[in-house]
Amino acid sequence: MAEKTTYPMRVEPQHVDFTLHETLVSLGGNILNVAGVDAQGKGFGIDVLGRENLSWVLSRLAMEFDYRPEQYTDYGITTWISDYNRLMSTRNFTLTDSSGVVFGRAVSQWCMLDLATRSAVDMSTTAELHSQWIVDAPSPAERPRKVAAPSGELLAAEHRVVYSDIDFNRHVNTMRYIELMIDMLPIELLAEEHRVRMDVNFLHESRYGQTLAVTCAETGGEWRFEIRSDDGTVCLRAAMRFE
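Structure of the chain above on its own, please, the form predicted alone.
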């Protein structure tokens, strides 16, 4: 029976903002890095998939943080896969401080991409890679929910996709999207500590040279975001709630 795996983390100065707490982007980046490291160590990472011209692509992500750890804090990220089907694999995470208290939870849903056709692969055809690593444990938080488009009075910004935005799949890096959204928020909101829940739906890839339109609006304490490419295609929708 497969078991959960834990990876050590430390909050260094380059990971914090002006409050001296780790940024949401750094926390999210660590979570996704752990996903990659764990997959590689167990034989189904992008190095293995790449030999067949395949790759992992994040489809939905939910993250919850009760607080953001301070500079020079040590913590651990535990990860496991709870299930998969033909189109989606669910990978889970908990973040635990040095005293053993869980302060963060995340649920991610991934599809396998054929890099030649840019279409999803039926994962039942590659089950031998990861079926043995399923852990009999539920997700630690509500799974990512479908997010509606922002409505009402919209804030808007534009961003041209440049070299530093793109990842190994040659599309915009996940955490770059989240940076673009966080940069739309009032600085006063980010200066205070809150419990945070974030749901992100990745709907279509955006690539080098495109100009992205980023819009957001706040309704009932929830900030909703939408990112469109210059041809009008919706690339991402997301929601953040600060409590």
The other form holds:
2 protein chains.
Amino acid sequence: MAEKTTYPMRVEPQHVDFTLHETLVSLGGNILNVAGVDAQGKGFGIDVLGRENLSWVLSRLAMEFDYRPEQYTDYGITTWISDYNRLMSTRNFTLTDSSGVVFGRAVSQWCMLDLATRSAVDMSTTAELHSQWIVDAPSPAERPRKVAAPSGELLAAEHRVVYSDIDFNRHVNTMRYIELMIDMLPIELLAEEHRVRMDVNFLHESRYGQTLAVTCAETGGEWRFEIRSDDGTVCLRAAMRFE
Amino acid sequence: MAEKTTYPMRVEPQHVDFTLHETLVSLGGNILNVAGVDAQGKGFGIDVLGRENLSWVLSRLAMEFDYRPEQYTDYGITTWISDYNRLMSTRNFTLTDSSGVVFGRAVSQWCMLDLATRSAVDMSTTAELHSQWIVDAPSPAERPRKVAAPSGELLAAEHRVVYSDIDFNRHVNTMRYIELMIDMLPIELLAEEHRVRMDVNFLHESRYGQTLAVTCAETGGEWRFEIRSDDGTVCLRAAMRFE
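Could you present the same protein in the form predicted together with a further copy of the same chain, rather than the form predicted alone shown above?
Next comes the full complex, this chain leading.
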């Protein structure tokens, strides 16, 4: 039976904001980096998939943080895959402080993409790649919710996709999307400590040179976001709740 | 006699661009992080200075890279302070590959700032903090040049300073300035491998909520940049040469 795997982390000065707590973007970036390292170490990373012209694509992500750790804090990110079906593989995460208390939880859902046809692959044929690594432990938080478009009075911003935004595929980097959204929030929300829950639905990639329209609206303490590219395609929807 | 100190680095997937080489921003970020860690470890970091309401402020930076290392490469950053005078302390860096070949060089010049008066401190009174750490070895590259404003046909961009741009002082982060400039370059310059020399003059801080005007122009293979804040204050000038 496979077991969960834990990766050590440390909050370095370049990971904190002006409150000296780790940014949500750094926390989320660490979670996604752990996903990549864990998959690679267990033989089903994008390096192995790439040989068959396949890749993992993040479809939905939910993250919860009880607090953001301070500069120079050590913590661990534990990860495991709990299950998969024809369409999605579910990878889970817990963040644990040095005394063993869990202060963060995340659930990510991944599709397998055929890079030639740009369409999702039925994982029942390829799942043997990671079936031995499934851990019989439930997700540590509610799975990522489907997010509706923001409604009501919208705040809007534009962003032209530049060199620094793009990843090895020339698509906008996941954490850059989250940064664009967080930068629209009132800075007071980030200056104070809150419990945070974030649900992100990745719907379509965006590319170098496109101009993104970011909109957001707050209702009842929930901030909802939508990012569209030039031609109106919805690239992403997300919801953030600060408590 | 003090000696140079070397810090191990590794090019992780989150540090590379679409060419799978480490970005200039990641290389520069590592250099500045090493400066902070080395100063702190030797007892003259911003933690110790802060107790006297002083801080280090980066005044000028020159960086040269013969190439940008590929993903998963291990390398080392070696650093030492070669000299100081009343106004400036000079910290040097070499980047060395795993076979011992130097592929990068940097020279940084730092002032000591009185945080109460926001003016530079005469280091002859405070230099005992780091005088025992001076290494009798010259800078590995030409020291940072004074950069003139760009002239001729200017490219221009605007950037509003947001939450993700600012450091613990609520000033725009050094590497974010460099990212803003690099994002104005033709992407072809970054898609190909070049030797790079960059000179940056940090003239004035900029703050959350300001709108920055970034201009650049190319003459004879040299790209010159200027960043001004709302009120016309020049925050930064820089030159980049790709060969």
